[in-house]
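In the block that follows, a single chain appears as structure tokens, in the form predicted on its own.
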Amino acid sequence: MRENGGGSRDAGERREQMLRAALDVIVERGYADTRIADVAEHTGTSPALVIYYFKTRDQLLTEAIRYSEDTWYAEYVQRIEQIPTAAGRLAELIAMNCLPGTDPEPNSYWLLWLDLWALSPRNAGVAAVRAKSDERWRETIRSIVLSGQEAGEFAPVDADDFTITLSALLDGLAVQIALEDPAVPPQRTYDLAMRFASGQLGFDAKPVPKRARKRGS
């Protein structure tokens, strides 16, 4: 493939185009049960150009996790920057991790990253994956309570232990989500997240965000 040009763009959609059908086909099936030849339908490829693409399975499954996780963080980039407060900003976070959009989704791209944990400890290409993915989830919420001390909005504790238990609190509360469990819905993860993040950091909690979108989505 060029490197410049149409040819070099087209290359690129079209590796989108197949990222976003893997993520619809595993979602739908499971990573188990998803082949390189369901996504070469999803697309109107054939199963040769994915193989070229992403030449396993596995990888598949980790660059559509990557690619998932990239727009979920663009978004979130785009839309702390019009909120002032760190407070703020923390509750956007737990919204958008929480909390369905404005759009209709038919299944939860939660389910994607059940069958990364689920490959992680046997795969240690997967579980590098999954150990980059936790490293860039953790320094967002620290950085929000860095600013958010900085400021005088929050309480003196210990950041990276705050950090730990609430990045640890959201991807548990996400395994419900994911197993649609009735007892534990969107909104009481959210109240549940809030709760704890207001009483350990000393702040108001204010009313959910309007649009908010679970990361993966």
The other form holds:
There are 2 protein chains.
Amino acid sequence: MRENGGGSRDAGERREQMLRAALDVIVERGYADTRIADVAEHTGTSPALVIYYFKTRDQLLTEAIRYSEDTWYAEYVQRIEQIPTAAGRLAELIAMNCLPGTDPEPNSYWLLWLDLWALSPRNAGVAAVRAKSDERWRETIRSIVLSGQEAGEFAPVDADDFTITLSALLDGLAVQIALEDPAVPPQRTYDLAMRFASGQLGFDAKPVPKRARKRGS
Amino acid sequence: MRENGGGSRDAGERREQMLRAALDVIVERGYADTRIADVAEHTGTSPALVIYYFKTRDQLLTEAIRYSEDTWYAEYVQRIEQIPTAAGRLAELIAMNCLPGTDPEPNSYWLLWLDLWALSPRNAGVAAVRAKSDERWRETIRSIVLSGQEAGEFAPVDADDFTITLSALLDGLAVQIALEDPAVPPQRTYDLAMRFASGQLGFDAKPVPKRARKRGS
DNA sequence: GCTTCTAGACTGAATGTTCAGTCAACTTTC
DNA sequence: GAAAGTTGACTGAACATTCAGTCTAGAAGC
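Same protein, different state: after the form predicted on its own, show the form predicted together with another copy of the chain.
Following is the full complex, with the preceding chain placed first.
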């Protein structure tokens, strides 16, 4: 049936294909209702093959979430690295958290976070992914703040306090974005987060953000 | 087998008993893994009886979550009503969001919120509960701000902006509390939220909060 | 005796996972 | 360089279990 009956097929490629399919399904139906049959269908294969690559459903889904988080972070790093000012980097970070790109499925990351949080209390693997992701994110904010203060761009507030507060604020706004609360449209979350950050750190809130074009320059 | 084989038993009492049992189970195992049999066991009855009272599992669980949100809000109202100053009311509101009581299961509400958020995108009933709860909560904050400004306690910031920002901040902090992130202990979330609020509204952050004793003055 | 409760046995549909074996490519052996 | 052997990707058909929801019958109250 396959044009490539057996034997070949790049190994890791299949895995990634399945991880991406799993993410699609999780976003569409939620973690709990994601069946391995769905993932198989999305990849044009059989359930048996899915567990051939991932021993269990849970491993597949956990790995998919980790994959997503890593991808997201990598994209952030890529976007940020040529921005010279700390204020600019912070603005980009906030934009990534608040402004959904015009992507295939727009709210994917946000929805994923909701599942990630809800799963963490009872799923050690998922909890580990979240803990790492959260820590990485906070460290990122912290280092922007410190570098901005060193450069004299930012006021000398306590970096840890600011970091925790901003990341919590962004998480909370992410909930509103994911749930598409009509009272809190994405652009507004960006404005509010920026106002908070610029107010605390004492820099001028830049004009409008140039909207995110996904990967590719 | 039951000392009360059939017949009597206050009607609504059984329902509430089941709702509370459902909440216990949801907190313990998560919404997705909450089975009718668990709820039956917690109430010392049979699965069939649970279905007798709630037509479907989904109805039971949705109603349980609504029940929890209403209870939580009612408790807030009760605590707040004799506090004279707007600053005091705001502090109590923040305390309720940030400081887990020394209750039976400490983090129950927070964990419930995570499930509530994760469920909302794909479950209309749950989404309605959340929307209402969120709206009610924001309206509460807004009215505290407005009354505080009228009384001259608070600076004349934009009430809507402040409300959305604070409620998002509290949601984000709730995630950290629910997940028991070691970097963000509950007391710290309270301090940070209070610092934000007092900074924005320009009132003195009161000393330590008298810790929450649950219901009963 | 009619209504309200209640339990136990049961059913039907999913659905994760296993398993035996197929199929093509590569490697070894002669 | 071909036959024989080996390996890794892959599948279809079972298997086993889990669970929401039903059905029947019986007990309690009016």
